[in-house]
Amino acid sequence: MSIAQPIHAPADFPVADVQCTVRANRAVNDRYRHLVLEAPPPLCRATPGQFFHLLCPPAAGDEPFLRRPMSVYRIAPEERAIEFLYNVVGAGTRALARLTAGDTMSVMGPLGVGFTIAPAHRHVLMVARGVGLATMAPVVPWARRRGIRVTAVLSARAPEDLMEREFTQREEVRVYPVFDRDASSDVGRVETLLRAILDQDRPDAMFTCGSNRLMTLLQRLGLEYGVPGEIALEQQMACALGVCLCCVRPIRAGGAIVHKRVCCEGPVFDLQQVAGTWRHG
């Protein structure tokens, strides 16, 4: 009798589920907050991309029955702590706003496959909209601090929506803001753009995050102009440790078409492997 084979590989550290106490929680627009956790180092091994299951607290009739999978927004080791960005939309998020300092919430992670840079990468072209700009911020300062010049295109409804200090974390990042207040977000003027600068100054890399049509329009131009890229897939999540198998996408592999997990073989794949859009449920 043959033994079953595990259904992926171990991660290369151990994923914790740990109490941690709420330094911050204040609202960065009328959209979107920022949180910040004391973490303890097993947390803080984090990388660009990965993931965190938050339990979070009820609250004012608001009870969350399963965890919110959340990016990282910005890994703070040498000050203990991880930080998010997102939007109030649910009753999860609406119970986390309620948190205040000195508050504690259950958190649990690192979890999934972060961004990659490549050490012949000079120059890496992001292109996000929404809270899809919380998730690629961490390669921000991950990309400068390797001498790698970074390009932004920021998409968001209108300019007060755009947080591109936050994006940019004081570090030097050449921003194109786009916008659908005035229709410069339209995917037809994006892609002009970022034509302009795929002719002006070809980057060895793309990454993207929170839009399907900026997902298919990279993925046409990035066949096009030969320049290789990564996404991060938003995707609804029960456990995040694979086993529901909730959050399943279809991705190509090997000429055929598989599904994988987007909580525990992503969140990031390859942008041409991603094979379209479907959600689970």
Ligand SMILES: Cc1cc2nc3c(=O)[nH]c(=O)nc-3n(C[C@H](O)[C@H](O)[C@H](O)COP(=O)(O)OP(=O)(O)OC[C@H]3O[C@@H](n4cnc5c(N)ncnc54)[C@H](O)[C@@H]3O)c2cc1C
The other form holds:
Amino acid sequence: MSIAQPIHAPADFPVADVQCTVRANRAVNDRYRHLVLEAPPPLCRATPGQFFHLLCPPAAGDEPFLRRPMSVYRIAPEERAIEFLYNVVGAGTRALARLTAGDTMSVMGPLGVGFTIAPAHRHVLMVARGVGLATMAPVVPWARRRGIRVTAVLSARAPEDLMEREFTQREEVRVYPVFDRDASSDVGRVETLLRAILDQDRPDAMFTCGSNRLMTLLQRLGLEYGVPGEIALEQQMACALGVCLCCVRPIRAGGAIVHKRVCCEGPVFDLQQVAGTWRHG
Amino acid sequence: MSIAQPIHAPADFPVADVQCTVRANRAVNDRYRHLVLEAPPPLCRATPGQFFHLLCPPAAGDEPFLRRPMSVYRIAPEERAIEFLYNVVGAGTRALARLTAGDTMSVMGPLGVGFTIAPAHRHVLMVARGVGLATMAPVVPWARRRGIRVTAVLSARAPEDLMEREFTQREEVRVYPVFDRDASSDVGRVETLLRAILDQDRPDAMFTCGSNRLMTLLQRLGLEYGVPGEIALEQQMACALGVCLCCVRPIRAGGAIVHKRVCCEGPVFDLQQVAGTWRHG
Amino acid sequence: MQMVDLSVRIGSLALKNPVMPASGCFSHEFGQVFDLDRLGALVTKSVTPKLRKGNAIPRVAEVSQGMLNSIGIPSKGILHYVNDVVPLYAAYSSPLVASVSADTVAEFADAAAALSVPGVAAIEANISCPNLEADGRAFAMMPDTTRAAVAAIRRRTPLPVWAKLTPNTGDIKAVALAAQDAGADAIVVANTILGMSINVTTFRPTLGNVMGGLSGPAIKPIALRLVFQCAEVVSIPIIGCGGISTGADVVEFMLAGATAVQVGTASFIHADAMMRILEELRAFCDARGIDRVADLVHKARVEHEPIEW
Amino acid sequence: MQMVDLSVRIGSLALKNPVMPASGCFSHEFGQVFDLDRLGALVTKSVTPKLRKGNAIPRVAEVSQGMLNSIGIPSKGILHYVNDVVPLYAAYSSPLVASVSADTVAEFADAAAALSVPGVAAIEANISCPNLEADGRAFAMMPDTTRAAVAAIRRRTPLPVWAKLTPNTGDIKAVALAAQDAGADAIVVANTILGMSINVTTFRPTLGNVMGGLSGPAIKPIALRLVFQCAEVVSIPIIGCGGISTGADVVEFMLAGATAVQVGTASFIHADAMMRILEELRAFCDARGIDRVADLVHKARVEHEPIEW
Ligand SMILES: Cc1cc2nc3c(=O)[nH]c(=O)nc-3n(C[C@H](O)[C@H](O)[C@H](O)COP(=O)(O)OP(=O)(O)OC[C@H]3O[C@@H](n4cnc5c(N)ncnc54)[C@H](O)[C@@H]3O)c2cc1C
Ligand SMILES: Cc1cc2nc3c(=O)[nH]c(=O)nc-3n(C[C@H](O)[C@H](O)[C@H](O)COP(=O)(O)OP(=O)(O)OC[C@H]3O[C@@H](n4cnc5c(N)ncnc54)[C@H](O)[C@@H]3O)c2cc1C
Ligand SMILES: Cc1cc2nc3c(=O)[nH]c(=O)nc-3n(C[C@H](O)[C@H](O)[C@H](O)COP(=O)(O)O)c2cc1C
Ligand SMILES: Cc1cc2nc3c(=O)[nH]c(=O)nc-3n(C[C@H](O)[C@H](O)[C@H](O)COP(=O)(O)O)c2cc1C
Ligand code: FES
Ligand code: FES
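Now the other one: the form predicted in complex with the named molecule, given that the block above is the form predicted alone.
All chains and molecules follow, beginning with the one already shown.
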């Protein structure tokens, strides 16, 4: 297995476009897969919440054209690896799913602005649904290694979709799983749960990703309890470098609502500044 | 390894479009590769000179759109196999070259009109250059199994390009190799050689493929010696079924020159009826 | 499970389903691969009154997700078509649509009259071809020449007339309206887009004819947009054409305003593409609980879900 | 080995090589990936005199070998451009080309005048945008509106003026000639092609703006044909644009008649695409023994090798 060579990653050019070798690519459950790429040091500089722009190699019937943005799920400089957790939904992720160990693919990054976690924090609360879990997962080891307590509310359709182990990565995390199947994921019940957490052990920061309903709820609770929060947003992208203006989302800034680019001014934004919800497809 | 299933190959529909599994795909020399496909009986009905229309699966950087016509190099019903010998020249053949055992690809055929060899023939002369050798090779076992003598003039740039073994396939063939490197492939010298063969052991038929110069020479000698001949032509194709009229070549018919479709009225034509030469690219 | 009703109507013509071949990309040879009776209609290669050899070779070149062709219109004339081609399709129940092309308005009209024989169910006027009376610009480049050609054909045939438009015009809506005004029963949107490629080794155009028509998935977004634009202005049925290769593509064109579709280049990738497309279309309707495929026509929801600002 | 001379001239402007970005597909952020000084020129996103927010989201959709975009032209105005954008490029030796767009002829002229400041080497007039005085049809759809816009700009700036044409016109040659007559120093051929796609799950257009511009390899054969047609009629330099993603593509466009090229969408696939393209172009010239890349311009051999009949 050869070490991927960066095409352009001298100190002057912080963004690398690297041909990476696949180490593993296996199913986590029915819908999600876990991709491990061999990555040289420039890619391992990624921080939690940042993402890479993946060029998914074409396969018969699936010939993605643009790159696909994907949050880094695990950053392991000591293993020269970056890892992803992805949901197979369309041409790009289907093509990705066909890769096997030894295959190579072009990876650009790290990109965007990640989560703001300060070593001074004592307790962070994370509320994730679906694939938002992958985006927030790297916060866990980062926080735990600094002795920060982590509480997580993980929402999924059913227990088999939860990926709790993928989220906690053997770190000590207080996890509250909630499910659609038993209605424990209803906004009302999640609100009760979050209030209990906020009342008992007020976090220094709240992070979320993956659900409009949970975002709205957290915005409200964050204001009420005076807890700052951040959210990772998604938007279709082309360049992922701030050039094309494809990836904007409405963000409150100085009283007005402006378009901000998810790729370089995000994907992580201040929770209270996100204006409006958005669904893909 | 699963047996490929024809999509449409009931008796009513003679042309099959089958998802075939690759059994082997290895380099023969620097330029040529040998592809072995698992093939159900309908595909093994192919006769020498017929071809298949291959849908080369896309690979990074090589995303062929149209199918690629490829003569069948070996037909082995007893092994449920069809085989190809191909020159890697562009996107399609490069994509083909990346296939490995177990991969699958869509194969349509058998197509076109093959060589006319009658069991009554006693001796056939074949003159091949380059990849023309692949097209004519299946004639060898067909003829030998019927006790027909085979003489072959094989022309190549150099001995390492000749693929004599691929051509004769362990059958008894009188082979005259000629090379560019020692100028033995010059038209003049090949003419002398052919005249010697024609004088000593007049063949019942002459077959050729792969060289305009050799075609012109054989047309002349064929007329002079009164030996009928056939030639396999190439032309860019789209449908390969006679529908689109893309693949025409000028052919003499009844005193006039008309456009005939290489895919269904050929690729094998009467040697004397081919009007004009043509080069690809 | 209730069977999905795939039938559609193009004016007076009832089709068993909305999938038919595009002219020049079909002939009875496909009968070697599938049952032609499963098609909504059978559209043949354009014929011309004059005998023509067609263009120089090479006639085809591959490009990204598409092909360029410069077949031209080799033709053995209208009489040959009536005598030798029409009977080939007599065995099939799917209606035969005769595509016709001509150099002048008068020739178009004469040809349409001559093609109005038993066995032919509709005339498709390929007015995307050069108009010799207008400097070689295709009839369908301009509303006035479109109107002239379609009106002349209309006067000379009792059969439904479909006008096949060119995407090369800058004014598709006006051209579509002109075709409708002149009495077309349907418009086919659209033909190939003029394109070119050059072999960088030989420095020569890849096509013998230098320029040629681009077709295949590459042009799909353009053809879809043209259908959508036409659907905004005409009331006659639109037959969508350009890059269609899946059942989802058919749905997309129908949502944009097409009542039926034609499939060209896709049949060169899979000879049975139209069969695959029909199966996918049926499966799509099944999965969505759509009883009649005709209910999809012009149902794109162009209002966006409100975005809170 | 003799170094290949990659330089080309666009009128009075000497470029170190023929490869530059396409407007809207470039900004200084690419400096994170490669050295911008290696580009032939630096072409920025169109600016407008009016402040604009740009179009509704989503603004991008993927199609076969291409993308649709409906960014619109979000703009902070000309003053912001002059004060805050021009200085960003002062550090680079490659000439800065300011792309400008406007709703009326008068606005175009005023904007061009305001953009004629030190640091700006040429004005690219994006006349492929809607003309509010002509029912929203783009200026470059018609020769007369093209002439009006380019002439007005020409009168108000001493800088070279490049007119960027639209492929949506049915009359590219007349439009190109009108731009030349009106005093354009070069034409850029061409902008995106109007296209559309619909999400078959939601039945909604994939773009917030319903229709958008198609770019990428899918449009290359069309853009190349337009360059070839323009080269038949104009004498000013042509800058080819549309689907270029390899060194061979640059050669193809130069053979067709382009003196330089712009690269847009390819930079979204590989941010350093223009660097790769330059290396491929150099390697091509080396391998073919071509000393000056400018020697390729308009050298397509349109006569075919005689075919014996
Ligand atoms: C910053 C960021 C981080 C992300 N991280 C993850 C992750 O860790 N795991 C994961 O499974 N998914 C993640 N996504 C979503 C992921 O990018 C999409 O699921 C993926 O692009 C879908 O591609 P497709 O071809 O399979 O689907 P298709 O629906 O066929 O894609 C069509 C087009 O839409 C775009 N698209 C579709 N869905 C999304 C989406 N949700 N966000 C942005 N673009 C989209 C695609 O990129 C493509 O251009 C992330 C998105 C963003 C913006
Ligand atoms: C009936 C027939 C039988 C053939 N048998 C063989 C064979 O046994 N072994 C072999 O190596 N080659 C054979 N060829 C040639 C083979 O089809 C081409 O080499 C191949 O299509 C090149 O594809 P590419 O994408 O690698 O090259 P590219 O040059 O990139 O192809 C571009 C386009 O041109 C077409 N094209 C290029 N060269 C040819 C050609 N010589 N003939 C027809 N179309 C061409 C391609 O199909 C494609 O559409 C045969 C051709 C025909 C018509
Ligand atoms: C090889 C070929 C030949 C064609 N011949 C004709 C023709 O004779 N008459 C016509 O109206 N259109 C002709 N067309 C255009 C097609 O009917 C169709 O409009 C076009 O190819 C776009 O559809 P597609 O992308 O599905 O191929 C031809 C297209 C191809 C590819
Ligand atoms: C995201 C995006 C934004 C664009 N913005 C502009 C613009 O502001 N002004 C302009 O003249 N062209 C604009 N274009 C068109 C490009 O400059 C170029 O003409 C077109 O994309 C075709 O080239 P390509 O296929 O290399 O992308 C834009 C294209 C894209 C994809
Ligand atoms: S994706 Fe291009 S600006 Fe964000
Ligand atoms: S390839 Fe279509 S007729 Fe021969």
